[in-house]
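First, one chain by itself: the form predicted alone, in structure tokens.
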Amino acid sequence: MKQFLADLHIHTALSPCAAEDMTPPAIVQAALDSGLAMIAICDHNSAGNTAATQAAAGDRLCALAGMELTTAEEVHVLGLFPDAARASAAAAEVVATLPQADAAYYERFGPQQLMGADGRVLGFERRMLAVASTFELSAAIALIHRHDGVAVAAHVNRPSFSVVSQLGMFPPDAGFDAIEVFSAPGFPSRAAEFAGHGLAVLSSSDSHFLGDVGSACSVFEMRAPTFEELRLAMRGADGRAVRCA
């Protein structure tokens, strides 16, 4: 087994409130500069820039295709998928439940940019990515699993948009594959507390700005930085493991 650093919660300029310089090539370079071997692109309710980031990464970095889904309860759930096609298929079902954006929405949240591998803007997402989908938590996790992904409870130690803040507790039978804690100076991660649920605990940056990429990450012990190895590491299979860095 080898050790690989991974930051599995990074937003591009497609996400509302993410900086416009969060382009695929800039994110890849920031990840390499931070010593990461694996990242995951998890834009709000969309996977529109995942393929572009994978193309920008090439063989220099494993860039997983993901999505940060907002459930009807306003719980944030990360879906990590084997490839961009399956991430996009899952995201298409989510986006279809969102209302059309109007001028007031764009003025508040920004343009939601769809980009190419070189960072050029190719278009704009016309749905409101900042609002909750109609998928309840159980259905959201089922959607991710139906598209062969893993479901991660996002930033569970935060006071808003986490499964704990929205439901008042961590549901042991929800079907999550892992738990993510947000880590920052002066912000308690509570990683040991959440490890009591018997699931892998990850640490991620939830980056909306380039300077945050890699500021929090996880250490994976596995054979290679790939999705299938990540899935096995989350299960603790055959000596594989993951821990907060």
Given for the second form:
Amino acid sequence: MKQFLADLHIHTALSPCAAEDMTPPAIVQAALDSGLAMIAICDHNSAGNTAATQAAAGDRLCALAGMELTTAEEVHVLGLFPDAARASAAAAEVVATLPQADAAYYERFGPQQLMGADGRVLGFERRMLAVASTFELSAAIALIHRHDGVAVAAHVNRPSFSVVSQLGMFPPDAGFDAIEVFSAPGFPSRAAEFAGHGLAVLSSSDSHFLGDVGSACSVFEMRAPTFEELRLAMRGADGRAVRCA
Amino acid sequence: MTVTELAAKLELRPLTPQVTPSTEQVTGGYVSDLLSDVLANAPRGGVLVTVQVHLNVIAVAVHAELAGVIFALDRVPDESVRAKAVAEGIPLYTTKESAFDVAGRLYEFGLRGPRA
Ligand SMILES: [Zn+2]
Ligand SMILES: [Zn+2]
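Would you mind giving the form predicted in complex with the partner chain, to go alongside the form predicted alone above?
The next block holds the full complex; its first chain is the one shown before.
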């Protein structure tokens, strides 16, 4: 087994409120500079920049295709998928439930840029990615699993948009594959407390700005930085493991 | 006023007729869809008005010792949620009114929030 550093919650400029310099090549470079072997692109309710980031990464870095889904209860759930095609298929079902964006929305939330591997803007997402989908938590997790992904309870230690803030307590039989704690200086991660649920606990940066990429990460002990190895490590299979860095 | 009297006055539709509500006086009311907030702030023996229909509503109602839960805007939780409520003895109701209007009527009946 080898050790790999992974920051599995990074937004691109597609996300409302993420910086416009969060382009695929800039994120890849920031991740390499931070010594990461693995990242996951998780934009709000979309996977529109995942393929571009994978192309920008080439074989220098494993850039997983993900999505940060907002459920009807306003719980943030990360879906991490085997490839960009399956991430996009899952995201298409989510985005279909969101309202069309109007001029006032773009003014408030930014342009929601779809980008190429070189960082050039190719288009704009037309739905309101900032709002909640109509998927309830159990349906959201089922959607992620149906597209062969793993479902991660996002930033459970945060006071908003977490499964704990919205639902009062961690739902033990919701079907999550892992729990993510948000880590930042001076912010209690409570990782030990959440480890009590018997699921892998990850630490991620939830980066919306380039300077935050890799500011928190997880250590995966596995054979190679791939999605399948990550899935096995989350289960602790055959000596694989994951812990907060 | 008991939960049963209150439900009759507000013409709430019972979702758990199998449950015999408490005959104690309702102590107050609370409106929130954030269950962490309900856990922290709802008055014991009070009623919760919410549009949150996740199963955890029942667990939180038990922890917070609520007298009952009123779902606004015609929200009806899944059968699994209603079954859990029956098992825990928490009466559930639904109404077409908004949470704001339900709360206003509860206030008229003399119910108050935890910090009033
Ligand atoms: Zn989030
Ligand atoms: Zn995020």
